[in-house]
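Only one chain comes next, encoded as structure tokens, the form predicted alone.
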Amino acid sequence: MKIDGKTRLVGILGDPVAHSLSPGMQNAALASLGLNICYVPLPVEPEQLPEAVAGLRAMQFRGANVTIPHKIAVANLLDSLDVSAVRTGAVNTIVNNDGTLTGHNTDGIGFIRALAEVAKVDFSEAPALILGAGGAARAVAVALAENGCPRITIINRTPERANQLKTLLVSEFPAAEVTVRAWEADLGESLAQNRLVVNATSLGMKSNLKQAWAGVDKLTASHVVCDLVYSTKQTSLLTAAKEKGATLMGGTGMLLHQGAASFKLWTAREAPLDVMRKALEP
């Protein structure tokens, strides 16, 4: 890649944010179509969150990417919100059109092309279970309403955010059946009513899934188990579902079909997904 004073800078703004994996899939599939633009890391605590955003604008960044804590608070700091950024209430995508800050969200589309390679769903026969509620299970909740899923339950461990997220589908969404249950319930009684499982928690990373989601053990052949954290290494979760004969996605899919549709806002160009997709291999 060469760097020179035509060089446009894009990013991702997180924290922690040193271990994604976007700046190497972003800056392969720029330099394979000869863009003069590079993908940066960008740690930034909370507090540092409306000087990062108003240094995406004053060094006139083409855009960035942003994850983990900030995709909810950054909303508030855009000059404007697309609809899936409104009706998710979380950005994931910011757009720099000459000063001008937009927020977008990727990630609903980005969910819903990653299972489409894996699993052939009629989201109107697959209720759905999604584990979280922060920016990314709200992307995934509205993206499963807009494709007609008849029933969401949704168990997150701070009950006053899974709340909001019901009232986020309830108010977009009236015909969808949306339930909050505790964090603390049986696991095992909600998998048996769901045949789309979304873990939008780090919790399948841990060892312990078993004594953390007592009740696992109710996966069968015919759910469709989705891990939105993106390893290396399978999760605890998928390998407790691979076991029962599930369907399995893994979170890179998703990583990587988020990161296309990201490209595009910020390119007007088809993001070369074979290029990403490679660079994306361990």
Ligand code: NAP
Second form
Amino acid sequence: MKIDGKTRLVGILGDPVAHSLSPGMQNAALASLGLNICYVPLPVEPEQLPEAVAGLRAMQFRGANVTIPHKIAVANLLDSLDVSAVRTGAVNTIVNNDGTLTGHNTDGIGFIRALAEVAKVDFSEAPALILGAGGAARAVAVALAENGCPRITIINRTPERANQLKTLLVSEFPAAEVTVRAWEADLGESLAQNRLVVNATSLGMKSNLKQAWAGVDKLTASHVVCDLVYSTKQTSLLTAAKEKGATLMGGTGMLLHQGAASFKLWTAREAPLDVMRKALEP
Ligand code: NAP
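In place of the form predicted alone, output the structure of the form predicted together with this ligand.
Then the entire complex follows, led off by the chain already shown.
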């Protein structure tokens, strides 16, 4: 990559960002198309988010990705929001057009495209169980409702956040049947009633299968099980689902496709998926 006086910047705002796979993936894509843009990690603590966003504008960044814990808070600091960000109430991509910052959310489309790579899902026939109610869960829930999923069940450790997501979904998609179940409720029962299962909590690799996923024995070969945590290793949920013959989706596919959608917003070019996929290989 050649840096010169005309190089534009994009980056990822988060706390922490040192583990992020996005710089490697995005720089490989930018370089392969010969674009004079460089993608940099931008570690920003929550109290410094306003200054960081002002800095993007001041330094004429072309845009940025936004990750934990800023996806919701950043929305209030931007000039406008795309419908994808309004519907989810979360921003994962900022585009800077001549000083006007617009927030987008590409997580939902990233999820749908990644899912399409592992399974042919008729969403109208696929009631879904979503574990979690944070930014990723919101994006997935909205994407599923947009694609005609008729029944969505939400389970979250903090019930208020699950209820907030339900309110958001019901107001945007009155035809969808949305149910909130308690974190302590029988997970096996919820699994048995749904076809698509999405873990959008940040429990990730740390989760202890016995405690966190009691009831996974109710999974079957007709389930499609997604764990959004970014990891090239199999999570304990996916390991249990594999034993039952379920179709599996890890977080890497969603990372790839949300990144490709962000890339297109910044560059107006189709993202080189093969290059990005290769850059994500361990
Ligand atoms: P977030 O907004 O901070 O939400 C975190 C969620 O995890 C909340 O529902 C939270 O529940 C739950 N949670 C956290 N710790 C927990 C625990 N110990 N026990 C039970 N629940 C717990 O984060 P996010 O942006 O939605 O991200 C969630 C996960 O998705 C992360 O692993 C992230 O890396 C992944 N992700 C992946 C992609 C991708 O492209 N693959 C994209 C986005 C996110 P409470 O509400 O009770 O706190």
